[in-house]
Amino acid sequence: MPTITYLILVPMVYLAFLVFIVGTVIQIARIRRAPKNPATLQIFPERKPKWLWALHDSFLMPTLRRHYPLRWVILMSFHIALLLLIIGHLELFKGFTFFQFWEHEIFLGKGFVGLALSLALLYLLFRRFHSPARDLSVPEDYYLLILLFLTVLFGAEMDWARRWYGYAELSPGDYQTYMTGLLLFRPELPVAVYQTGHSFMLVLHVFFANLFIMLFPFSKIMHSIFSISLNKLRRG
């Protein structure tokens, strides 16, 4: 078991990011080599500055808000919760103080951010079992949502165990030691990883996150990287 734990928490993490970087570069190069489409992609009224309106369309999703308000609320909740979790993970790197201009506990949200993200992912997953989303879905769509849901679920469970049930054998300090060691290529697993009963949640969280990261460049979700540029084209 210690060997499997180490393989998932260290070598597999480096492999996942290597695959992600190489896959992303390949996809970008493939897009740049694709023949230019002379037809305009403009479907929205042209407004300037175009980049500002592209940001507006990408992050506020006004068309979705007008036609599907419930889905818009859930997707906005999803993106806000995801942003807060990204901030929390960045703060697990020692010396990263960008968001420390106000005093707060890592992670933000007292466990409810992970809960909101889990519920949003469940909605997005089960929505694909009903038409018309089901008719447009491919197996990849389900795999990605399931992987992301499991990643979030086991990560949130670590936070819930610590905040809601007082099970704090693995602390943010331990996570900081682990994450900072990975970043500096001096991986170090805290002793608590091998001694606490709920370290399996960390292992599963990282395992599913690794799988998601490796699949990301080769999936339809890759469009998120180009969403701002695409919305700029839609503005003419």
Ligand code: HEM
Second form
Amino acid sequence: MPTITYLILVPMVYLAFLVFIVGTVIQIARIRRAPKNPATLQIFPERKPKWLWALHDSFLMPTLRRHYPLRWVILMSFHIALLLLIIGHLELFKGFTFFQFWEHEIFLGKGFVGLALSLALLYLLFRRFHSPARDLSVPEDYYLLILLFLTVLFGAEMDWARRWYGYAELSPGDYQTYMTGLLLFRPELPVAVYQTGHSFMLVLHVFFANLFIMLFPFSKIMHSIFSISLNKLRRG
Ligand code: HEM
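Alt. form predicted in complex with the named molecule, vs. the form predicted on its own above:
Time for the whole complex; same chain goes first.
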């Protein structure tokens, strides 16, 4: 078991980020090499400056807000929670205190970041069991949503167990040792990882996260990288 734990928490993470970086570069190169689409993609009235309106369209999703207000609220909460999640993971690296101008415990959000993401992902998954979303969905959509949901669930469970149920055999300090070691290519697993029941949640969290990170460049979620440039084209 120690070997599998080590394989998932160390080499598999490096492999996942390698596949992510190489895959993303290949996808961007492929799209840049594709023949330019002669037809205009303009669907919004041209407004200047285009980059600012492209940011507005990408992050505030005005069309969705007008036509599907509930889905807009859930998607906005999802993306805000995702931003907080990225900050939360950055704070798991020793010395990263940039966001400590507002004092908060690590992992930030008192467990509600994970809760918001879990609920939003359940909504995004279940809406695809009904028309018209079901008719527009392909198996990849369900696999990706389920994989992301499992990643989020085991990540959040680690925090809920410690914060809401006092099950704190693995502390934020242990996570910082682990994450900082990974970043500095001097991987170090705290002994608690091998001695506590808590660590199975960490192993499952990182296992599903690695799979998600490897699949990302080859999936529809790449839209997150191209949405701004696409919205710029839609502004003419
Ligand atoms: C797709 C990528 C990932 C997603 C969606 C994700 C999601 C999450 C979520 C939702 C939480 C709990 C947030 C909360 O407390 O409310 C979390 C915590 C955590 N994640 Fe991730 N994560 C990802 C990748 C990773 C990776 C690659 C690692 C390590 C190599 C990692 C290590 C951790 C650790 C150590 C915690 C802290 C748990 C705690 O405070 O108890 N995560 N993650």
